[in-house]
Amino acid sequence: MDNAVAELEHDRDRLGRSSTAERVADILRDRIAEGFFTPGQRLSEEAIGAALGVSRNTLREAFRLLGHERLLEHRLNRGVFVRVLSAEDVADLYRVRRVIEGAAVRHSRDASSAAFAAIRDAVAEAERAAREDRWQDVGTANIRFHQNLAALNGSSRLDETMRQLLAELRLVFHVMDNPRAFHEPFVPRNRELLELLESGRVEEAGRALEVYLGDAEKLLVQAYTPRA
């Protein structure tokens, strides 16, 4: 019986998981990800508080949460705004990706088969969505691909960093007017990268990743600089 009780401890995390502020943050996070709130838009404490039926204090806690995820920007005495990423931000995000995903590739030698299965799933999902012209979903699957790739590092903190990073990148994706043109080319390249990893050609995969990220960054920066 002691064993059965001991197993319950795995579920302990789920107990603390529901304060109003966190649920509000979840809602706002989704709204930002889906583009309902656009970058640069100001989020009024009063308006949103009234709309969601929570007090200003609770809403402010939710804002604080999303601010630390860099999805919102908090300007003193001026309110919170949906983050606007600069070209420099994009460059920085890709510097981090090269570091984390590059290390993930090098860790692929001693990764579990379950970790590879997760990556394979994401690739398959992207291919399926691409066949069915669901380009928004292709983008989501691509993001999952890179999230699972980064997970090869085996570090929960790097997973968290990666999740935040990809959430930030999603802010930029919404600026792209043509989602297909941006996401489509990377579907076969994800497949390619996966096969290099599974066949153990680590150095080759590392070089492919560098080119991959370089191309993706270039596309994003080009979509940004025109207005400068």
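Think of the rigid core as the biggest set of C-alphas that the two forms share within 1.5 Å after superposition. The shown structure was predicted, so the numbers you read here are calculated from the model rather than taken from an experiment. Residue numbers count along the first chain shown, from 1. First, how it differs from the form predicted alone.
Put simply, the chain has two rigid parts that turn between the two forms, and the hinge between them is at V84, picked from E125, A25, V84, W135. The chain behaves as two rigid parts between the two forms; the smaller one is rotated by 28° relative to the larger (C-alpha superposition).
Output the form predicted alone next; the form predicted together with the DNA has already been displayed.
A single chain, with no partners or molecules, comes next.
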């Protein structure tokens, strides 16, 4: 059992007696978003089922759900694999991000203090992880930052869409040969964007976000294209 699968044993308490494929899919999606599973990795039904203590049928249904979310793919006679994204996928992900996160910025004036606290926590965690040279954790904190930013829309449906989108995005992060070089410049930019929003400078925040997303997309496409 590899380390990523072994980590799933800690998630057993998230599954009650009435565990469902949806709950299993939630766990696996979270683990993909946290970088535990990598693009092209084969997922063992036996190992994951044992780690989570669920039946093969439940696990297969969870795999099917994540396949619809474009996180996993079934290869005939070979098994289930974490999906490998293309440069075109990156462009489409950022197209959707601009819509969701741009709307979140526009709705930020109506956001609660708790909503901003969640964003501040993600910013602080990224800064802490950067100081400690934990760049995978910086990537995870960055994903949480954008998830909490999207939550300013106040829509549970958009929250779910964003969770799926950011899990896909985490798969793209794996193409970066130097995670620090990619993530480090965005740590202070997250802080800057938060400060703009908290001070009510919504139009300026919207412009900053547009440049931010454009820069990130360009870096990822440049890294990904040679492998496409």
